[in-house]
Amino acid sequence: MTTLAIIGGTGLSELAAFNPTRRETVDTPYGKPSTDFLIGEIQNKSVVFLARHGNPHAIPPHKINYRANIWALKHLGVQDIIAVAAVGGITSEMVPAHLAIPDQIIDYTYSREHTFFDGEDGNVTHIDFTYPYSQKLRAALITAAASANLQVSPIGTYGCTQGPRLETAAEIARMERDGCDLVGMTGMPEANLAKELGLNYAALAVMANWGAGKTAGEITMAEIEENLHHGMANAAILLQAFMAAY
């Protein structure tokens, strides 16, 4: 039974160390997932890989069918999820190409299908979301980073915005006042949906750029792509070290 899934975000549509053996198409009660699921091995251990934005990369953050993706992973026997995401840095430690393993999240999104417990079954269900990320998986990622001699931030608050546009300088300033260390567009409702289905979920965030207003001038896609080239390479090294001990 497969227990681990890696969700790849912008800049990580495939894994060099991943040896896929089959492709699975999953029908869900919530519609179609982003793409087919690749099932194979890393370090001789079974892994499910999902390209969050589809393959090719074509689905914007606010259009991703998060419910279908998470339901399908549960259906495939997944218990642990490592979600890789390209994000912007807000606080001083979150420099471009840096890696972070956040421990908290603030949700600024709207109008997304964000729960399996929509009340249509006549029941009202609440989950505890005090700690949105799995402490076990976070600790394993932090240990893997140390074993691979990679610098990571072992804590941080992820602010999740709606997208697909980047934020204004005033929005980033507000988010920093709120306590956010980094900003992305896909962390929610992915994290809480995993929690609702009893799955262990942790994020591996790769800084693609400074948040708006943190540097002079505008943010360019060339800048983002260059930072992701280096940051995702280190993320892949970290994931291999994680799998070696998984």
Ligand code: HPA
The other form holds:
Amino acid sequence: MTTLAIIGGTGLSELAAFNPTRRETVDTPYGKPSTDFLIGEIQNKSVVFLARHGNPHAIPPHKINYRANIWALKHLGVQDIIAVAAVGGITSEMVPAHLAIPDQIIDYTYSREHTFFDGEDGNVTHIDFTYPYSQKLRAALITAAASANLQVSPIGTYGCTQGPRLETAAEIARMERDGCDLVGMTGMPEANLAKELGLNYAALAVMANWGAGKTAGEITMAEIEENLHHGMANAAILLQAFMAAY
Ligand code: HPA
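Rather than the form predicted alone that you just supplied, could I have the structure of the form predicted in complex with the named molecule?
Once more the chain from above appears, this time first in line as the rest of the complex follows.
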């Protein structure tokens, strides 16, 4: 039975040590997921892999069908999700190519289909979201990082912006005052949708760049790609160690 899913973000559209043996197309009541689900094994444990932005990488963060992706994972029997995400660093620890396991979220997104509990069935449902990430999966990721000798920030607040544009310097300064340590565009509503369906969800964030205004000059795609190249290689090592102990 397949219980673990890895959602790959920018820079992780495939995993080197993963040889999928099956490909599943899933139709959902919410429309089509980003792409087919690849099913195989890592360290002899069953894994479902989904490329969040599609394959090829073509769906911008605000157009991802998060509801279809999460519904389909539940339908495939998944219980635990590790969401890999490229992010910008805000606070001093979050240097380019660094890894973080966030423990909190602030949601700045708007006009996304963000809930399974939209009231269509005549019910009003509120979920607890005090701790948006699974403490069990976070602890396992932190342990895996230590066993692989990788430096990670074991906590951090993920600020999720709407995108696809990057932020202004003033927006990043405001996010820092709000308490955000890192900024990305895909963490929400992915995290709350997983929680709404009772799935365990944790994020592995990879710093692609300093947030806007944190360095002189503009943020370039070349710089993002270079940092992700290093950061995602470490993320893949961490995932191997995580799967070995899973
Ligand atoms: N802002 C938002 N999302 C991001 C960034 C950023 O600077 N870098 C990578 N994803």
